[in-house]
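In structure tokens, the next block holds one chain alone, the form predicted on its own.
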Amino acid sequence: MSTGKQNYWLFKSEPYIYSIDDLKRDGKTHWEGVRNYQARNFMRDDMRKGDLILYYHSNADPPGVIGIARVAKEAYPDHLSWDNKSNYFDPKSSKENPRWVMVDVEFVEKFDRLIPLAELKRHPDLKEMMVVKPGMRLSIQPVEEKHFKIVHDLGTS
């Protein structure tokens, strides 16, 4: 449950499906296609409009944090869940049921370099930093302020 404070998540996104370039082209988009109960749990309970968030580019070489983002609107029904026309189809999921959720994402500001996974896992202040732990593969992760505060300043520095 949120307290009213702003809080701050790590977005992964493949660069060659929609990279932080793409959300600055676009200026805002709808996150589709979280089909993870955890990740879709934190984005239905806890995610608000405003929180940052680090734009993180999966699947790249390498890959790693390259900008900022900010939710635009919070979660609502992701609607491609009835689509049997879409990746993202679940039969299970109804619009009078829907199981999944979507928030909107608008961009804040790409970052003067990427910031690699493995700077991240190197850094002593970023230890206990989810997206640095073995085996951590959630599309959608909650970040402390200190740990956002930390790479906002490595890409901006």
The other form holds:
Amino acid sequence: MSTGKQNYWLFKSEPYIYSIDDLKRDGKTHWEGVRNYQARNFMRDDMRKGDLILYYHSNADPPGVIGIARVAKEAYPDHLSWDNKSNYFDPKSSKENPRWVMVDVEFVEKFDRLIPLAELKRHPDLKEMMVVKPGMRLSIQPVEEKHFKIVHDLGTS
DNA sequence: GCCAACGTTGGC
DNA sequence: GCCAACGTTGGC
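Any chance you could show the form predicted in complex with the DNA after that form predicted on its own?
Starting with the chain above, the whole complex follows.
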């Protein structure tokens, strides 16, 4: 899957924990605390610097895509996983043998409006997009280029 | 706040 | 290696 060409992603974040406005303020952040193997493998194996990200607000009212971010640094060990004072501590991870990784993400743009999940579900050309599938909980998802472009257009037109 | 869907853990 | 119990996610 990692072909060297640009890939596209969707990152979920709960806005009251870390919203796109937080990312805009910070400019760049560590995408910390991913503790799901599928999501980790995407970060570790397929994510490249410059990949573009649909920034998704989950557990929001309504949930949906609110902007664009970019991969600023490729996967490296998540040091919080061996920090026993962190919420993200995992006793099975160590400095010698890290189990989890994170990437750095930078702000690109905030949409003029949030594109609600319901609107994505309704869109005839987004039926195959992962995020609209029932029961899809993965917090980091690959996105097809054509889907990325459609959602980007919805957010900026 | 509910709860269905899903992932992980751990006893056997 | 099965699978029940448990914890988490996240839309509603």
